[in-house]
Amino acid sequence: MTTDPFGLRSLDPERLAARPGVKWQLHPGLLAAWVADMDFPVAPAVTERLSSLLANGALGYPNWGTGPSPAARLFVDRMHSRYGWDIDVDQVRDLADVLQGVRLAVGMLTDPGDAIALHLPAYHPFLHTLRDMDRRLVAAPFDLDEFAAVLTREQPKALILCHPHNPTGHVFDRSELSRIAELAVEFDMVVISDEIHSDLVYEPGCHIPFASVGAHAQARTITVTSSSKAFNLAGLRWAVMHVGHEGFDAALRDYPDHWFGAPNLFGVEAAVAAWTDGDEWQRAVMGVLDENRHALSDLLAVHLPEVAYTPPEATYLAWLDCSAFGSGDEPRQLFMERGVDVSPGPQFGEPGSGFVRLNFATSPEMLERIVIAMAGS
């Protein structure tokens, strides 16, 4: 018999769909399967910490001290504790979010009219970024030969890689991320690295940080990351941004303090709780997540069988391939007039053409519902 502590497996889809935030009330009446909020209860020593705030009334100006907040300097333990990536916390920063910490490492180390690589598909507010802050766009291939080639002509001065991968899922592997570090150096490329998606990678594969390959990445690498995705805190806003790039560091001191804001009270002490207490829930939900994404499978097979899907080494994010569902470039739309609102493939680039990309960070019963209700069964 199949245990269920935090809730996970029995989740109440008229309690789904009366949740105030955007992943249900955009369209509300559909099936919410679009954007990267999970559909599971909060851990409870989120809310056991965040409760115990409100009950103290301990909402003025926190007691941190100086430097870093207390989740920044956890996540200084954390990368060593996790993946043995040894840092100083000298060279930690809190951010409201991980966009912040690209676009400040866009836009302090390239110029309007630099080209920057990015692997397509991708996470479509790092496209937005590029287009609204007037750098040029390089599709950087999977293939890293033929990324090498790319380089030669392009000569971006910087990738933002994204590792884990949204939306296809990969998980960049040593050997890979040891051969990108060598082209970074080889070409004088900076590396903006998005890892929010570290602890959501399935067995038998493992994180590693792209910085901890050797100290010739990390001296040209800003990680950025949170608690948000794992932990299903997007709203309260809180990042981290680890700062190897000496040029970069160097810049971001000639600001003042709190220059570019001060980190979010309860964002600090959800991912205080989360990364302290939270682990016990995080291996429950990945054991839901597992399960999910072996019967998308299983269901596509039964209901939708032109779609094509491999399941995602990391994430809760399906990337499914409707070309040969016959609804066109935009199978989207299809899909929402069925009941059912996942994210349109164009929008993370031209390779999305012709697939949508299916959230299944929920219940068993709710993604065999959404599946079914896609088919127009």
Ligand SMILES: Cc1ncc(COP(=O)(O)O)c(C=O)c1O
Contents of the next structure:
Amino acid sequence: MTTDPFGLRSLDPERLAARPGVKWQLHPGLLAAWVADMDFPVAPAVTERLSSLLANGALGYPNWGTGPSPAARLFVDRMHSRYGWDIDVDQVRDLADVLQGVRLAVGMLTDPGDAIALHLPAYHPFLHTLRDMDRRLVAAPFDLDEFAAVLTREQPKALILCHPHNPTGHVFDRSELSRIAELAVEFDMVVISDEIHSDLVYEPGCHIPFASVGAHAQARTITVTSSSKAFNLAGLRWAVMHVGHEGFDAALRDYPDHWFGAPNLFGVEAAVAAWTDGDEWQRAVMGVLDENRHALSDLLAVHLPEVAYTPPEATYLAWLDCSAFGSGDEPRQLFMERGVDVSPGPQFGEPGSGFVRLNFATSPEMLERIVIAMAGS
Ligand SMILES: Cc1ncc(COP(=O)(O)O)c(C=O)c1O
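Having displayed the form predicted on its own, please output the structure of the form predicted together with the ligand.
Now the full complex is given, and it begins with the chain already shown.
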């Protein structure tokens, strides 16, 4: 029995550099540590299932019947078994991607000019969504007393909760979630909870779906998630939404089935394989990620001691404070010149000034190469 049954620790740098896809091809020649794709080979269960579809030429219309896809149905079971959250399959809908769910909720439950709260720094497509949809961004402090004061002042119609949080890796605990739920009731706020990173929480932490903290929370929440982050399937375009919010549920029921698009065969089949037979692979991935998030502290201490970093509680994204590094608001530029592609902090909003986000979902050896290159040594 090998200690690396899924080949997570032995990635070939040349093969990675040649891998198609935006992560490695946007800036060929640089070490890619930016967009949230993992460098690891896909779970064997997923490869086998998709290969079998191809081998059988089974690429026609699927035989799923009406209503939610098999992956969306499996989502109900998974929420029960992993998180003790019991939901009704009638409130579950397939999506093309998580952002589609966020945009549908923002578009149908709020109006142009309305304020929407969001924790900053924020996953940048949320910022673009608010700007493009003419909604007013209200910065939500992580401190909940401060958040209450902001709500009193700004009266946002909705909160986009990124839980676990990208890019900081913060996992909201039960007391935080309960307080946010109370505030949502008090200020009559819709909560759009993006839980795409939920399977990437490190022990002893645990993910608690926001809507599961009580019926009062669920009744005003839209939860959006996908198998795509934890199983590295982002190109397959499948996500799922639980609509606890009654008004939104009713509004969606006014549209014919598949009005917003029908789910992709490969996306659904991959999610089913991942959630049925992929957990051993995912546990192995979490083992490497856990090791990497701590190894990164040691590597930075040796090679880039001016960079401040706290290992995230979830995700494979490190939020690096480079403000003491002497490279200004946009430290990414220097790292790019040194051969490493990281995400620019300012992309995540004004508090990201002086930061970069580094993706450590790679082999320990590649991570070391990345940090050494960033240090210019
Ligand atoms: C918080 C968050 N939401 C959504 C997404 C993207 O999901 P999708 O491609 O399904 O829209 C990402 C991708 O990194 C993410 O980090």
